[in-house]
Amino acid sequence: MRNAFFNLTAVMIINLMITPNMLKAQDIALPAPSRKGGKPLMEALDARGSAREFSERDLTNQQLSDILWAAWGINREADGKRTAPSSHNRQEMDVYVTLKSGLYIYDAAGNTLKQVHDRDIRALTGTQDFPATAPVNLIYVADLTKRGLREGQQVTDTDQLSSWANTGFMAQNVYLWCASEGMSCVIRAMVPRNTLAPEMGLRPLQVIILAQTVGFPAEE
């Protein structure tokens, strides 16, 4: 009886330990990706295109696993390779999502969205009006110590060349999943770069290179 009381006391003060910590984010456990089906390539190519203007609509938590993984998600499990190329396959990239409900990073493995912080910061993701009320913002980050800089190491343009790249893969990734499944997007360059990655927490060798908004197509 005594063995039974200080066990279950245990199993309550663990509890109580592990429960703020489990609570604190918010995360999004996301459905698994649909990697079958769409348009053939060859009409998601020709109805490819960019937009600036967007329903309001929130997207499903499927329609979200299915950009992410299109994005940079892993299609080889054998050897967690992705749905992009990176240089010499460092993976540097980090696909972070802003949404209503606050800042997520994007974890392929898990297939699911970490909160970073409850703040709506999708106005801070460009210099446009549409950012702030489109209902997804993707932010492509490079972690430039997964290539070999370390801290305090002034970052040169050619430090930052395939990061640039590989945001060109998974942008067009997120493009061809769009103009299959009649959804809109646009890539964007005017990022308020200096004012957003305070903003998002990044390291000063977390170098924040595009976003990519998404979302409905207006409505009439």
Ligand SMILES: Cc1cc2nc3c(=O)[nH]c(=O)nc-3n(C[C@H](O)[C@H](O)[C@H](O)COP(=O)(O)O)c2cc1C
Contents of the next structure:
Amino acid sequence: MRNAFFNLTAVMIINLMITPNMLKAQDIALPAPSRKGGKPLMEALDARGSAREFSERDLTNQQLSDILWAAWGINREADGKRTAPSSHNRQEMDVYVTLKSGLYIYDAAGNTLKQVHDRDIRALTGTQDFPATAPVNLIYVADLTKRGLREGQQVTDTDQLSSWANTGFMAQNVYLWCASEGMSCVIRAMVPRNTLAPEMGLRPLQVIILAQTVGFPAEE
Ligand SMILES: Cc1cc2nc3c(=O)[nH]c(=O)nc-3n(C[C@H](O)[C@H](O)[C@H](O)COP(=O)(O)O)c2cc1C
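Show the form predicted together with this ligand, please, because up to now only the form predicted alone has appeared in this conversation.
Let us now look at the entire complex, which starts with that chain.
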């Protein structure tokens, strides 16, 4: 009896220790990002542009992996640095992803999309019509606790300046990936932040900066 109690306690402690990094059934394990190929840089720059009409076709998991690595993946494993710069390397940004199957957060180190919930909230990510039906909306969220702010503190515009710049780099990486792969995207400031943040379960110091819709071109 006593042994059984200790065994049960040991299992519970081990579970508590490993659960945060464990893949849950609803998470999406992504294939390794391609990291090679694509159009030469000048050709991708030549093709870059915004599009607002999308096919409803889903991206493959390889495309999701590549696009998220382009946006905010780890490209120098030795020190965990990323494909986009961040002020003082604070890495305060998170990329949330809305798919038909729910809301996810990109875990770059684990190369996983961790499910936040299973509701389709694509329509809530924008005030335009296309985010509702396009397969992917990336939502760039700054966690200002990583910039030294404390819960309860008022967020000023200045607190967010670096995060807006940071998001610009990430979004341009996505633009170039889309240009290289013949995919469509548009960066969006027209985001109903006050209604979207609670739908995403964000804390007060998690601030939505911009969103970016991605998909196959409509005329396909
Ligand atoms: C900070 C920022 C916010 C933007 N917000 C929106 C938006 O909410 N909706 C939209 O359709 N396009 C948005 N755009 C895209 C611009 O309209 C687009 O970049 C511009 O018309 C130039 O077109 P191009 O990207 O094809 O060169 C935004 C662009 C930037 C840089």
